[in-house]
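Here's a solo chain for you in structure tokens, the form predicted on its own.
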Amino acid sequence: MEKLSSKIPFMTKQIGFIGLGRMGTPMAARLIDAGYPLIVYDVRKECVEALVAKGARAAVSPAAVASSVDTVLLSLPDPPIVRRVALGADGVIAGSKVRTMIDLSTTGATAAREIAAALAANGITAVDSPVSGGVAGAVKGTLAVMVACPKALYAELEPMLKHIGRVFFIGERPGMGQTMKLANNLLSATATAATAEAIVFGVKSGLDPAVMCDVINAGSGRNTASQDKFPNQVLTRQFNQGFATGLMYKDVRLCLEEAQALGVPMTVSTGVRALWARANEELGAGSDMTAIVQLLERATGVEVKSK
């Protein structure tokens, strides 16, 4: 182990990872594969056991993780959970050793700033570092990693973060990474919703959705939904892109809330939020994001699938 850990180009020999869901597990696994000794925690024992089988050590709480290492990474589903894990009585803030907390979650800039201020008062630096690229990107290590933290700290963290994706320095202020992530996910949500409307419109008129995707992808309407989500998930009726409707709705809602606080009009995005709100309510927060097309299928009496 000593020979392996001596090769690690990072300020610490051990790091903590909290949140072993569909995104967190593959990111943590990549760090283990890269030679980082990990201490992990999740409320689901089976998720912890899967990482322990790969060589990680288990901790009994976020505070226990933060009392064992000086750097802790979080990958959690929403702002309330991030706040609780970071600032709760048994949270990261209660750890005796931690000095840096890297949040890979999507919380919005306001929450990121509030959490960073609370941690700073206890001598802990918060690194605002949301990721984008879905489960496939987490598995392959091709995520976009959007980092906001002091520049000197970024230089220390970048070699480690490169194991989970392409790393971008967004700025030094907490919340800047969140703003970048929400802008990105707003565009992704808009492309998916608009492509659903366009394809259902064509199918209702008698067009072949597979041909439609081919034409769109050869023309000016090309986007991530037409290139990937519709050919691989909608037309095949698999609906298994790996990102939940509830999470996408949460990200769009957070983006518009931040925009409103800044006084930025979001006319198109308001309509996009309404469609995702319907999908969240009617299809369920746990449905795959690509299932949003089913709202329009039900309304029009058509089905978007390969012939």
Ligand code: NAD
Given for the second form:
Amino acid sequence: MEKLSSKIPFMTKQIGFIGLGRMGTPMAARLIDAGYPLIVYDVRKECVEALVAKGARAAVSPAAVASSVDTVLLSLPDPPIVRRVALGADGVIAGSKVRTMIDLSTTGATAAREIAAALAANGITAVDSPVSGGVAGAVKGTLAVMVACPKALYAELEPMLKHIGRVFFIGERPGMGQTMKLANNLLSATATAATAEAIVFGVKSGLDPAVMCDVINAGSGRNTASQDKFPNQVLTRQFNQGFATGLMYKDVRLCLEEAQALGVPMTVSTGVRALWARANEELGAGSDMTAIVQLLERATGVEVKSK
Ligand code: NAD
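May I ask for the structure of the form predicted in complex with this ligand now, the form predicted on its own having been displayed?
Full assembly next; the chain just shown is listed first.
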């Protein structure tokens, strides 16, 4: 342990981690395994306890985390929660030691910019660093990590972030990583919704969904839903990809709001948002995002499953 710690750059020697959910827990665990001493916080005690059992230290609030370490990572559900944890009375901003806050959550560029400005006024640099690749990617350390921050800081943080995935420098302006992430998730949301429609269309007319996936994956319709989500989560009726419908709906909504502010027309994506809004309402925000196919199953009376 001593030897490993001495190789770690000073800036990132001690790390705080707030938000130990489906993504946060495996990312934090990888950092512990890489030798980083971690101090953690989550409103859910059971998540904190699981990481303490792996060697992390627990803190009582985001401010307490930020009073113990110079670098704090966040992995939280949505912009209002990130804002509260970053800027609230007991938030990161109230910490006495913190210099850098790295947000791994998906919040959109507008929130990232607002939070960065408020933190900068208190001498804290915000890094937006949203991730893509799902729970499986978080466990394996194969996430796409989309970083926006000053270049010199990026050079300091990259060795640490490499433990959670492939790190991309997107730009220096706050929010650039978030814009990249929303573009990525708009495609993922669209592929999932469109694949649900295509597969239900085929099943309703008598095709086998497993054969359909094989053909699509050998052909030009191939995408992450046809390659992974449908064969592994829908056809098996597991619906356990690990990404909540509510979070996917949030990402699509944020993307369209930001596109509108930029004056970018989003014709296809407007329909995609409508389908995710229905999934969020009818299946529940906590349902797995792969359950979106059930909207079409209900409308058509078919079930997409392996024979
Ligand atoms: P999650 O709901 O599983 O985890 C969020 C965690 O934040 C929970 O443990 C919750 O208790 C904690 N939390 C909520 N409010 C808090 C507060 N005030 N203080 C401290 N902790 C608090 O969500 P997730 O799936 O891990 O996603 C986290 C972020 O990563 C989201 O922004 C999501 O959009 C993004 N993301 C998720 C995936 C995925 O596949 N799940 C993939 C890429 C990005």
